[in-house]
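One chain follows as structure tokens, the form predicted on its own.
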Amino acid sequence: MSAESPSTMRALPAAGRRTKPGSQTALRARNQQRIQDALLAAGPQTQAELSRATGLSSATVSNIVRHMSDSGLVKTEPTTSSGRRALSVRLNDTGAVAAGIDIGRRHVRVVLATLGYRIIGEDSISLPAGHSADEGMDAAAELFDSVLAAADVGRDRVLGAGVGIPGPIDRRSGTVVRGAILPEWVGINMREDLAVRLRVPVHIDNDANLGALAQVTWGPHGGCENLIFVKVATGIGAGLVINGSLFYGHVGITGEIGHATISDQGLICRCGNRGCLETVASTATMIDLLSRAAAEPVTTTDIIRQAAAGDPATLRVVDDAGMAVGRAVAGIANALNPEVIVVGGSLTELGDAFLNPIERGLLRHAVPLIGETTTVTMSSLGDRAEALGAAALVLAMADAVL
């Protein structure tokens, strides 16, 4: 490792000098080390937010970050927190940073963070449709080195990498399993193929998973202890945050409500059932009622022109998906009572024509006092929020950084 290995990350108490357990410049330390994960974990914070991730009073907080600084350990600036002044800390750059790879059908998007949660480098590119694993990994691990050259980034720098894929993920092997939007890749170890073309250790994870995950690190959404992520695309998934944690269940197979049927009597799914969430809204459903009457196939694009230009037809197809997508949720809600619902994929710049009747289906089939104190509101990070948030999970792994 180079000098800026983030193996210097530790603060070593008396600069590595060995302490007493039990002494004060050991307590000093412990709470300097929680402060620290906290930070790893969460990205900025205030230190009242600092102070009830870590359990710590305010005034312990106080002490050790100014030690901190001084130390040159975080970066502190004003800021506001609901409404007041606040003192918002970050953990200064080391030179380490964390990949974020976001695998679609369509599409590889790689992004770089430092430490202190700042992107670096970034780019993306299209991927045929139906592309097979070996074909999708490559194009990753190009990507991959492309962003690392143009960031000036070696790869003794790189803690490790996140990729998140559309699909679920058995979390004991990293197998992709039967359920993915991506079909030619089930029954593939991505963990153990992606490491060796990225040459750095990888962690796999659903996107929807990874969306939830921004949301509360990069997103407006940090102070959210419970939240739900709702990912919108060819596939439909959701993201659970429980507690101020990703949730997993039993082997990391949650969250499936495209698969939550809807209509007893609707279409055959891919999953086998039928009436499935997924036949009813998502962006293949949609573009397929849509091209039955349209000269040439529609797009996405085509879905979010056409909503902003009034065209009934396409107005109807997006206000049936968005109370599907409500009632679906609703499950979720009266079931985990989060307090904010955030809908993200390849619609959100359909804005409240979207959102509105998701809000008037959660409304008609949630508990009402659940509906009524659920605020849901579209994904402020677009199409980057899979990539920053398979960014976070690796800036998340205090263990594993330091």
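Everything numeric here is computed off the predicted structure, so don't read it as measured data. Rigid core: the largest C-alpha set superposing within 1.5 Å between the two forms. Residue numbers count along the first chain shown, from 1. First, how it differs from the form predicted in complex with a further copy of the same chain.
The Cα position of His250 differs by less than 2 Å between these two forms after fitting on the rigid core. With the core superposed, Asp152 shows a C-alpha displacement below 2 Å between these two forms. Relative to the superposed rigid core, Glu77 undergoes a CA displacement of at least 2 Å between these two forms.
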Contents of the next structure:
There are 2 protein chains.
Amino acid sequence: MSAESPSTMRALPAAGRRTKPGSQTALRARNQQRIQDALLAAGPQTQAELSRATGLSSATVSNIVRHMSDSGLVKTEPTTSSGRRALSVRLNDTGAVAAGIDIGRRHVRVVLATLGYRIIGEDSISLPAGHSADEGMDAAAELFDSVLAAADVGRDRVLGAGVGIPGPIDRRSGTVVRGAILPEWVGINMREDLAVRLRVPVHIDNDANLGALAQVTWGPHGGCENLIFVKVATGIGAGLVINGSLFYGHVGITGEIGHATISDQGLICRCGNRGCLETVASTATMIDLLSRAAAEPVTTTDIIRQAAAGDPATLRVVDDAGMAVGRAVAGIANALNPEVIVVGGSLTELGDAFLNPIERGLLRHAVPLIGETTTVTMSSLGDRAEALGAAALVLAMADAVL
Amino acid sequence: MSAESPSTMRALPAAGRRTKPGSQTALRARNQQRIQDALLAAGPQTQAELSRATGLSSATVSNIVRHMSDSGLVKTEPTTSSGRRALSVRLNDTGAVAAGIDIGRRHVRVVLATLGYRIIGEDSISLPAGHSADEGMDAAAELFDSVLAAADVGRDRVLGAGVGIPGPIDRRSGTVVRGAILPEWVGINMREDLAVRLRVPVHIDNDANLGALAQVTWGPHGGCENLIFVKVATGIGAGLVINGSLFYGHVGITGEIGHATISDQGLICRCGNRGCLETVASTATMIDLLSRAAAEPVTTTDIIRQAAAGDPATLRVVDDAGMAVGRAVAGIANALNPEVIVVGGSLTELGDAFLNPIERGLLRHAVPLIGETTTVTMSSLGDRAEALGAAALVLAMADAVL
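Switching forms now, from the form predicted on its own to the form predicted in complex with a further copy of the same chain, please provide the structure.
Let's see the whole complex now, leading with the same chain.
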């Protein structure tokens, strides 16, 4: 389902209407989350150990574990601890699910996956341009509810939700930082705000990071140790899988190839520098260039259609953008020498018309042996990559303890 | 001791004269290396386990272990294995030493370090320009012998030698690849050729990688998880410490910022591309620029002296080079978001005259939050960084099993 398709457009819910932080239900949900978190962090445990780990009374732990067991989220089995009979609790790999949520500039997508990496629910809706962070988060919460209902999955079976957003996140504070495609969102602590709305544990990440994780989790590059996912859309960013894991660097802002300087005296970029890759190769720039010569503004869909029809101006713009992306990709390949570079974003349907100039740019600007040994390919996950990666973020945590 | 000082120049030894691969001594040395390698790989073991791990007879293992114990390389202690008396063998952290060897374009440096990270021997000699790989490796072997003799350390106490060379190494084959500062060395398998000459296990690495390892091992950045060491000399390269370890990527060629494109229509680089950082900011380029206006060719030493004296042309060349280095460093910082960037190589004595434009270039071209949160500093290890890092390569392996 296309994220831009009007048929999936829905009304936005009223801001914050599902936030009842003081209720009994909310209290139980928070306590259940503490138990889930403890099981995710340290694997199977007895109820007594869960009580110590969470600070909850043994009666509360016992109640919640019974509830979680009834809903299939955990399995329990008798054991002995210090010579006494006890109940060991572990996450249930058939009952528990992970949610992946992708919040874009114009869309929200939600997927639900079992711990066996099976997708059991999925939907997407469009968002109006320039929506506020509150509107975006409320829309995500409403879609999450409807996907849960359609899949007949109770919220208490959800281990957590990975959420991707198109902007850099300062991992020290969990806030969106300047340079995001959504300037209205800068400074907002999405982790906290979304946890209140979704009422499940939330793990925020940058969309390009999640695209990279999706490639090694759901895509054809499973087992690839060093992979770079380059997302070309309204903005341009990269996610880095290094030694098999997502790499976050010092404060969490990695793979910012959209701000590689391509042209010293180029246009001013929203980051404050000039001549950045985004000023010459983002879809926003392509749309701007092509709209000047068109009767009315073109869209990304028009670019894909016109390129397929062989329109010379469109092909030239796509080719120039691809060469610039390839040049920036060469810079990051020279630094990191990855096995594979996967190109994703809203232009993957262009196929070779976009991939070929990227490869030419890479070969032109990379150290020869690096250019020769790096595979460049289009993402086969389409516009699902980020949401699938968001679910994979939670699944990877579950994998570590199951 | 300066690597360029004529007072340390020595005659080169005759090529290959210490190679007697068929002798009894060589056989014993190879067998001892197999036992050392087994101890390095899997930690303390019984003699029976060493016999299984190496394929050597128990009599041979017993003989060699006695010899290694006498020379202080290992310690033995009685233990039981499967109910029988046995002898457990472990590396001796006071007797064993690691060697670090830095082979440059014009010098060789050797250091010896105990497993307690104490330097017990060090020397360097100059090499003639354009020396062959055989001459360089023979000189390294002769200096290694003389440093061992001066420190009164028998070769059988040497766990291994790390060796740094100024060029990229294809880790799949252990050969030097195109793009090396030493074109005569391209295609040579230094790991094998040096092991024959040095008669200890050899671990080859790129000099910039070793400079990075030195910073987190011997420098003031111990414990730093993400550090980039940028070496500016005749060539320019970077070594990457990622998540606390050196990062090698797919085939071993990482941190190639010397070949970041700075000027689209710039000079042709030895890598085959044009306008690479090396064509605008290496010491070779600075020397070329300044020599055109001078009565006779200038040297790196002249640049440092003239900059200190405030010569305007020299300061301009240094400033322009620093800005270009800063721009390339911004590219890699945007990708990797490191805590610290350390600048090393032959220009560290320039101090702020070189560091300031690098910082300006970084701030100009990096995403603002990355520029603001990245520390840039000059290496305090001088021209010893690479040799110290080479020793650290062996020490890190020993640390893992002691």
